[in-house]
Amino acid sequence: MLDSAKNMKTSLIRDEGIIKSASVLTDEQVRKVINDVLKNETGARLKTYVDTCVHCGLCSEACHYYLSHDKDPSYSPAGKVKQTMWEMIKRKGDVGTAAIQRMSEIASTECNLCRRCAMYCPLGVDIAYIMLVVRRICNKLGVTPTYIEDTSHSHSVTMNQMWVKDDEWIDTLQWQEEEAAEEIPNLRIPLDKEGADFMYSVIGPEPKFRAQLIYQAAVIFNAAGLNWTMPSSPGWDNSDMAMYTGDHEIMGRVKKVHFETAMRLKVKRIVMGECGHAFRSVYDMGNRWLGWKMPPLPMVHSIEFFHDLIKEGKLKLKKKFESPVTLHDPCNVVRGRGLHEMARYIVGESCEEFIEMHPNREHNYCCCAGGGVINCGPPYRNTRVDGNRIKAEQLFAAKSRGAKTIIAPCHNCHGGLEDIVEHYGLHMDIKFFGDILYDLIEKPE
């Protein structure tokens, strides 16, 4: 057998879903699995990509990663490529069950899948594209980090990815109604109504951790008068960690529900919270595995959403938010959707100062949370942080110009840099879009 873990960097991490999976693997197996999918599962595009590459290292200096291990070519977008996918093709699949372990956390660990590479190939190879089938190979042969599997499972059984059970959920909501109608008494978090202008979805994170942002939200759409409403079944959640593993049966049963609770609704349209690998699940990804070229009802994101309510006059601010600012360009919703002008003109239409980031807007740098990687779990917190050493640079650079407060519309951006400000001692409070609205737009009396 050919061993191409040879040349391969050993981890240090000890990741059971990773070792323990691939222990069990025989090389006939992996040979089996690789070749499946290369032969039923890519084509044209695989084979243009991979065939099309000239090495010519352009993408290197476009990676984070790459930027903050001191240019470490194995780094690279291409180097990354070559440790995973043009063995595979290479050795027709017969990489053994060493290599796999090793691709498996380069794939899910060491690429966040920004896209920000293929911006600057001259070739326009989408490299995001190859780890994602990685990722798909290695989650067939069952060698997946143990933290993102455990949420693609809970997706798998509750349609949520943090295992809200259903009472839990309507509990969760009916609290923050409660909490809300303190402050305004006729606020009402609307379930289940038929008709609405739109239902608003979030993700699994928020009735969890941040139950809050569904507090603000209400209040938000109360201020601005608007018909809405929200799911009391399966079909709340719009993430989608199962897209990320690779497993994508998962991820369009979960994207079916979504769709499918918005339709029963009969509402007009769905309205996302602040988060990008969901809207990447919903208008990019879930929707395509299922058949359709574009989403079956329109989606927006909150950053289109509140543009347009600020836009339109439906909400008024009383005051500007004081302490300086910068802006976080999250990947999936401005290199892939293009909202970042909509999200400076929020900026410019709340904040008293604005400091730019540079480089920005589709240039920005990734949160290196983004992709699956920080539900990758605390084993590869480290991987993170130290892999994203220039996006330090960038913020302290903005904070050594007056910044005190990093704007940032999604959730995986949030944690990604709630780690890097930590680590790195850069003291910046970080807030979302909904943070700063609910503070500053006018209330109801």
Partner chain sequence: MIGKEQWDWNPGRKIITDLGKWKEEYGYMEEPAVSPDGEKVAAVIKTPEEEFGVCVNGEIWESTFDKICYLQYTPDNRLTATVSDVGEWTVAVDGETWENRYDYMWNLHISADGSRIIAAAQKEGKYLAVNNDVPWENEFMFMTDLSVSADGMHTSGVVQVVPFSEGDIHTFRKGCYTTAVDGRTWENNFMNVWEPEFSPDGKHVAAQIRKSNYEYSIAVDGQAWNNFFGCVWKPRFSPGGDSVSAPVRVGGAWMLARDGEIIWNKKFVQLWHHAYSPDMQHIAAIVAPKFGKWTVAVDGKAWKPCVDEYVTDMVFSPRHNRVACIGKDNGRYYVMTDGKKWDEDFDMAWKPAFSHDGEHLAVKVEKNRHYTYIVDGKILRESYDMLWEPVFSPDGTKLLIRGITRVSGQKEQYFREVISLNQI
Contents of the next structure:
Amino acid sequence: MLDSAKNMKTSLIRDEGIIKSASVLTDEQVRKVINDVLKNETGARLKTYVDTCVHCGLCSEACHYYLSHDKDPSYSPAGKVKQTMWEMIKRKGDVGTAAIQRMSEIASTECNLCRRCAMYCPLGVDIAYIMLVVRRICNKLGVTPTYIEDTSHSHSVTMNQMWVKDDEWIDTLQWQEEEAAEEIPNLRIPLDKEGADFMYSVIGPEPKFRAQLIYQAAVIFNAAGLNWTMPSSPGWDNSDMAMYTGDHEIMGRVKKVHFETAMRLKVKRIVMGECGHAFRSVYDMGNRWLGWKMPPLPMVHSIEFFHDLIKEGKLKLKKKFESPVTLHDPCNVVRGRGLHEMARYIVGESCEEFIEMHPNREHNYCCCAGGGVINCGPPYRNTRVDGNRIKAEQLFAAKSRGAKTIIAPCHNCHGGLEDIVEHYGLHMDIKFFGDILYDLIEKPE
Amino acid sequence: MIGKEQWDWNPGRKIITDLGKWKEEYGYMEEPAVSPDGEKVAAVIKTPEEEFGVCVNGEIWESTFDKICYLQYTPDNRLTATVSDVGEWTVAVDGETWENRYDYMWNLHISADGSRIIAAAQKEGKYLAVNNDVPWENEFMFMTDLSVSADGMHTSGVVQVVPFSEGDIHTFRKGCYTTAVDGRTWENNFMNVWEPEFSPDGKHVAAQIRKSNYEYSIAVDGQAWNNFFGCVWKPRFSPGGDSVSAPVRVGGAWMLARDGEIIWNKKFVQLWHHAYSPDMQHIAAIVAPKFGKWTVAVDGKAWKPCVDEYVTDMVFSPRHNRVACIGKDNGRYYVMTDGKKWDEDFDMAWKPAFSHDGEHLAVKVEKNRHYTYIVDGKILRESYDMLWEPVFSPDGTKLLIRGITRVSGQKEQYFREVISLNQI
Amino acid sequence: MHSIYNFVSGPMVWVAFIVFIGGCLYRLLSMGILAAKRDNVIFSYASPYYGMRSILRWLTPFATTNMRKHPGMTVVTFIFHFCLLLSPLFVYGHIALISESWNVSWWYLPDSVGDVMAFLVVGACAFFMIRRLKDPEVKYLTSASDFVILAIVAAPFLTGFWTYHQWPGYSICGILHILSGEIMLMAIPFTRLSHMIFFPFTRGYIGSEFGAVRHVQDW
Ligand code: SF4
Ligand code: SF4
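Could the form predicted in complex with the partner chain be given as well, to go with the form predicted alone?
Let us now look at the entire complex, which starts with that chain.
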């Protein structure tokens, strides 16, 4: 065993897929791939970050993993870089097949790429970027956690996250349209309507597990009298786990289809459901890999969209949501797009009582599901739940001041918070803005 | 099929119907579809029995359905759609349905002459393509990316041939997908196959493939090129059908390769949607010469004007090797052609259309929720509430306008109008 | 002894400055070229306004959340960097030497102030060292090189302080003072001390990304 492997925490690798994939690897392959990525795919950014980091540890308290593990330094942002990228560089890639498995776990499941630490490091070192480079190296070696790798495979085949087949997608939309038309006669989910004002795109889990969200969106758009469409072809999904495995090529392919679908439909913008990581993918990552400085069409997250609809008077609310709410700020649309005040505007307009959790806005703690961690599946559920005790404490504090419902305008946050609420016995409801607005708006007869 | 020559090319406007009346009568009307010659307009409506029907120029199809989807006209002016009744799907053409029924049908394709209608189908979890009501002999556990040869005689799709359970990443990596052409699969499987494309004669098929996580290439009739790349985009056969070219990614930059070898020795930040000129002498592509700058390159040479957001809908003229596309810059849409960007900007612009002789260029554009055409750089005087894309007369002297105008209150007149180009 | 003094205060000074300035230019230039080659995307996102907004914010004591979370560290860091950068430029001894050689001079610090500043730098270094030894999160990241760097930084101030007070062996200390100052200068471009030259870039870049692209503040 190479000695860098000995330095690793002795915990066993939890993912069978990682172990199996690593079993056919050689130390030489590991060395080659690391050096190849370091030499040919990274440049000044990585080098500057590594050379400039003064090992001061000031980023530590940014990280919920660190805080939740009683300040165990191996969970601090720079601590994770030390165990991964510093080792790779120091040993010129010679870290071996044993260590690379643990490195994959650290980068893929012990960091949410939430970028909170970038706001705490005085030098502005972007740890999330470094972790993503580690993930890419691991992905090139095939040692990515199984569940998320499978999701990335789904993206590559179906252009969506959940192996939803072409016909299942259209069928689901028609089914939701039918159901919704029973509530609101002649309601439509217009498919492939060329020249509509916007295309509505969602993430794979919506048709698969949460089809009612599409129903609700249709009702809301209908109530606001909007001219919208959804595509009947692949390209409807805006989600992206390939971004999080470091497989930029599949990320690019999936984003290309998404944007080109909107271009084909001649819509002026894309409105997307309440998802955070997908926003990062379309706004920040996928577009860049394809050569678009900004998204080629405006990407409007539901928070911004609902905010505008309410502000412009297009959505009228009959009453306010009565039970006291708190708001979880999803990293990818807050640190990723600054939508926190718009979210508070919607809360203000739609809820009777709002209880802030602390810290909040751009300083909010991640849900610990983000960055693809929840997509690494059951083997890492406890990594997430134990790694975010601090969130449970934060929620508990909000709860003791009266909050009963958590509004989390992001799918991953929902998943992550559900597990936390359950594990720590918090007994709080979790809702999307869509859930709340759907109940409150004046619907056409 | 009636050729374009036989259409009514006499200048003048003909009001076909008042769509406002349909809405009033049925209370429900989907987006209308219009025939290429503009003589007919159709839309899905709801009958008083709460069934879906199709209304064509005011008449409704005899049969009604539970669902109607993909309503569209074929190039030879027949009206088709996928329809479902009691949970079964089929295709209807001018109101007559096919014999075969499936659990689901979607993704209608129509051959260039309109003679063939093809759809993807699924029955009991098995997937296949159906061509003029004739199904593939073989069915697959999964199929996507249906494509059709120019004459409509052949169909292909990406199919799964090796089963694996969700989460089995190791079987997946061994290669479980291939292309099926008319239902028969290629010999080789790959990790991924994308967007099969037929040769002009319909005899060969090329597709993008991924052999392993990071090895991409093009396979022609199942045989991968000798060279692998960091990534590839959709391949094209040369018009003669003797070679295949595709954008490939080398060292983080995009280049154009033919049969595995680089042919444009020029690197781009992005390069895709390449196309051959009809005379086979030139290749044009949408490119990003610099990060965040988009334009068209012809034979590897990028046009000077670039736009910041995107370029789409690039087309070659049928003659004279002219190229046109739509560019988006700072939220506005522009027509770009022959290395220049036209001055007028729009809220939206559709695919450019050249006349057959390549002399004229017309584009449907939108401004302030009104639609019009810009022809050879000049905007039509009139604008409309709705407009379909322009069609040139075969001699290139006239233009067919198909549109809707809203007149006083409820009236929504669908009309066809022929104008001569020198009128503009 | 005299010849050693002559050497370190003559040719060696030149060498040190050439290595320092040349080294900084080299590092910046090579990083710039590397960036142009492989990360040229970052140039498109560089925003002078948001970059500066972030840099200035992080140069203002207690202006960021993290600084407020660590008041002790913040006070020490600011005093440390302030004294470290200013005292060499404005202590009387340095200005006197320069004026002797080139006949140029500028405002200088009263001796006692310079003295206190040197003391503060050394004290801050001691604080950093204790932090590295005691704080688990810092200790975890610390390697031998971090102590070497601390020593490199502390040495010129410690020796300067010693010499100024004419404590025993102060003449040797004077030579060591010059030598260690030169070593520090030469170390800047090639060790983690290079954060001095890269700070505006890393901070400016993250500031641009947060401010101009993501419309959010980074502090
Ligand atoms: S989880 Fe967030 S705060 Fe922690 S290291 Fe990763 S990006 Fe930084
Ligand atoms: S990443 Fe920044 S805060 Fe963390 S140790 Fe390095 S320099 Fe200090």
